[in-house]
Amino acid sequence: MALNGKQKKLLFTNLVRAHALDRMMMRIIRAGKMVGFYHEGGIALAPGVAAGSFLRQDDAMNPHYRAHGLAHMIGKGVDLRTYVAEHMGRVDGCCKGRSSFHVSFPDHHIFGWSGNIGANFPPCIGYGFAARYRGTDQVVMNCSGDGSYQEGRAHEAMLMSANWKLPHIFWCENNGISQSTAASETFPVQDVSRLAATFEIPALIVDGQDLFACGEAALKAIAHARAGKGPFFVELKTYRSQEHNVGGLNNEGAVTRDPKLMQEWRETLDPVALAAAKLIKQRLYTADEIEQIKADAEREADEIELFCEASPKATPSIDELMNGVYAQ
């Protein structure tokens, strides 16, 4: 589905915001202000931005853990101040500083996610079944990396979703490496989306560095699922130009990945720069307007950081912790 100018501007603004927030999160963790850990987004933010920018408020979403879902949730209107505060262990965090990033925003139909890779598939099937059972036209955007499709739960989810024609979008952000294991070592085929053909699920392969191609794929997948035609699979080919998580090894197997190649990717495959060049060429924005969007995004990130810094550190009692876990 072709994007109009308004949609392109929305995607670009959200991508620039996601990039600024990703940089802010890197500042926080490097300064020792984050209580947990962080998986940098880097140049792999375009798929997440596209996944969330065209969903309705009542559409369910499982964000991918890359950049801890910040790019995915921007389009859903989540109060990211509380999410960042949660990472910093502050009382104004969305879980009062107790969870790091294992959180949920039920008002936005984001019901949390697990550190267990592939754990997202069964609940997302449940969300899709609930939508179909109630007769609504809600869709489920299930975002995960290529590594999660090594899980049996992914295959079970595709089978059930296809069999019941659930409004389920399998959004596979394929960066070619699962922590330190290359996809070529775990898949006998180059394209993960070929798995969808087994269940007669229609699929697309998209350049994950092309923000607007990602957006077009999202619109097509959402329209397909919302029309009651069943699941849709989108594979977005992207790149991880840094280690899996901050402070970890940037290895492929036992070998360090080539730092020169990582730098080349960052210089030539930056989705912000690629999208900006297209917008200027299409005369949708001037260079000055793009710089203003970037400045606004940096200001937003700074304000979020200041909000979190001003929030007191969480020191929950045992009773408070128990109240947060068990129903009474």
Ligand SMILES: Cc1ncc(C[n+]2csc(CCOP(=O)(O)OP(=O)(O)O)c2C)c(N)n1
Contents of the next structure:
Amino acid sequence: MALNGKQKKLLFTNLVRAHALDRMMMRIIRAGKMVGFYHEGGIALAPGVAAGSFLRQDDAMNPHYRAHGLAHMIGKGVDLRTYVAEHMGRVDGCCKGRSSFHVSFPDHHIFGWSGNIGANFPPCIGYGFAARYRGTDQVVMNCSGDGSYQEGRAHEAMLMSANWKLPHIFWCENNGISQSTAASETFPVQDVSRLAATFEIPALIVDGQDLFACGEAALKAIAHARAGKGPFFVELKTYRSQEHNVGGLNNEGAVTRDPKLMQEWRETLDPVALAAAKLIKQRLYTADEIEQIKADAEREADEIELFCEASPKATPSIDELMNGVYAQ
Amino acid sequence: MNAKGQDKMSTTREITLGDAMKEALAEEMRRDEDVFLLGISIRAGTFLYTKGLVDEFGGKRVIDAPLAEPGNFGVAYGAAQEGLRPVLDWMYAGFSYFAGSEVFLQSGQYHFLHGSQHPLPLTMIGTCGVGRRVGNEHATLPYGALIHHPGLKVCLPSTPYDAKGLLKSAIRDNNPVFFLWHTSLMATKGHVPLEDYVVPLGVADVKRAGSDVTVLASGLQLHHSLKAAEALKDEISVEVIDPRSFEPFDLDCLLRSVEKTSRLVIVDEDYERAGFAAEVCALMMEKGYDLLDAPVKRVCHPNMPIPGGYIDAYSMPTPDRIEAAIREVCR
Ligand SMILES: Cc1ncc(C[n+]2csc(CCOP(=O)(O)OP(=O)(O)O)c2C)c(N)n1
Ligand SMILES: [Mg+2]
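I have the form predicted alone already, so could you send the form predicted together with the named molecule?
Expanding to the full complex; the earlier chain stays at the top.
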């Protein structure tokens, strides 16, 4: 599904914003202001931006935890200030400062997270089920990494979504590694999307560094699911050019991954630079306009940081917390 | 048995606990289109209480699910987040451990950890209980483990009246509720009114009034305790209390009783260590120590795996063991 100029511009702006936010998160954690951990997005943000940019507010989404879903949720239109505030343990946090990293935007059908990789699959079956039960045309954008497809829950979700023809998009951001173990060591197949064939789920493999290829794949998957044709699988090949989590190791097995190779990836596979070159060539943006988009994105990130700094630390009483265990 | 509360009702009849559960499900499904039922082979009715429901509500609302416990949990959990009111049948409660993280860490903890902003109206049903000779997976009683994890509500009825009323409360609740039933009680009969009623979660019931000793027991053990009380009636006046739900737990009802009797025996078919009985012992130490004239006594399953075969008949609490425990605290 070809993208028009407006869609390309939207994707690009969102990608630049995602990068600015990812760098802001790195500033915050390095300054010791983040309460939990952070998993840098780096050059792997194009798939997430594409996944979120064309959804409706009532479409359910599970953002991939890499870059803590910031790229995915930009397009979904949630108030990202409250999400960053959550990472800083502030009263304005989307979970009232109780989680350190959970998403919670029920009005946008982004309901929540678990710290367990693979925990995204079962609820996403439920979101698809609910859409079918009510006869709506909502879709479910279920984003996660290659590692999550090692979990049995992924296979159950493919089985059930295919069997019941649920509008469930399996959006697999494959960076070839899960913590410190290469995908080639854990999968008997080269492409994770091959698994979908067993369940007769149509699949696409996409260059995850090519923002517009990611966007086209998103449009195709969403159209398929929205039309009631059942689940769709998109595998986006991308890269992790840094350690798994900030302060952790960048290993493959017992061996440190080559810093020169990481540097080369960052230089040659930067999705912002690749997309900017195309936009200029296609005369959709001038170099100046691109600089302006970047400056706006930096300002947005700075404003979010200021908002979070100004928000008081959440220090609720035990009584207040105890009153929050059950819903009325 | 004689469930308190039913006398007020005008029209009652005797039905089984399984039929009472079925009535609760059917009435709630008629009342609210958002209620649906999902479980493994439930259309045929592995257990009596789902048999025939598909005839009235159709395959859209009575759904045979695959053998995929985390996936099935996800259908219910995700649908509940989207605003439906699912009822997930685990068949045996022990099977829910196949989705252990979802049940223990996710279902009850979602609300709090996500800022207490979104309800999760999710009912889970599972059977449990020793005495069917089939061993631990089919027998394990999970309420102690479940209430250890904050955020879930957990109940276990001993009568058809309570079963119907508690299941209706569970379905109408905006939190995840694990409704347990005891496998040996499916065919137990009792009076159930025709009128709509609920048994609120968190209200215990005095099933037999007495003055010398209090016995706290649930499910099948409630019946074993009533038997023991009856056998002792000429010597010791035994008050038997059914908590009906473990969370919320009606501690006030228990304290009122012990204020009168000064003695407490807790009967619990679950493993003894760190279970519900141990929790109630601790609560008594903190909140009711001055009321007691004798140490609290527990009658539980010993700390060994629930065996299969003929052994389970005497590894579980029995009327004889309960009787002996009552005598011991009343010495
Ligand atoms: C159930 C569970 N097992 C293990 C972990 C530890 N863990 C956290 S992230 C991760 C790797 C996930 O890899 P992938 O899904 O490919 O995402 P990526 O980090 O590569 O983007 C692991 C093993 C976990 N959080 N949950
Ligand atoms: Mg990975």
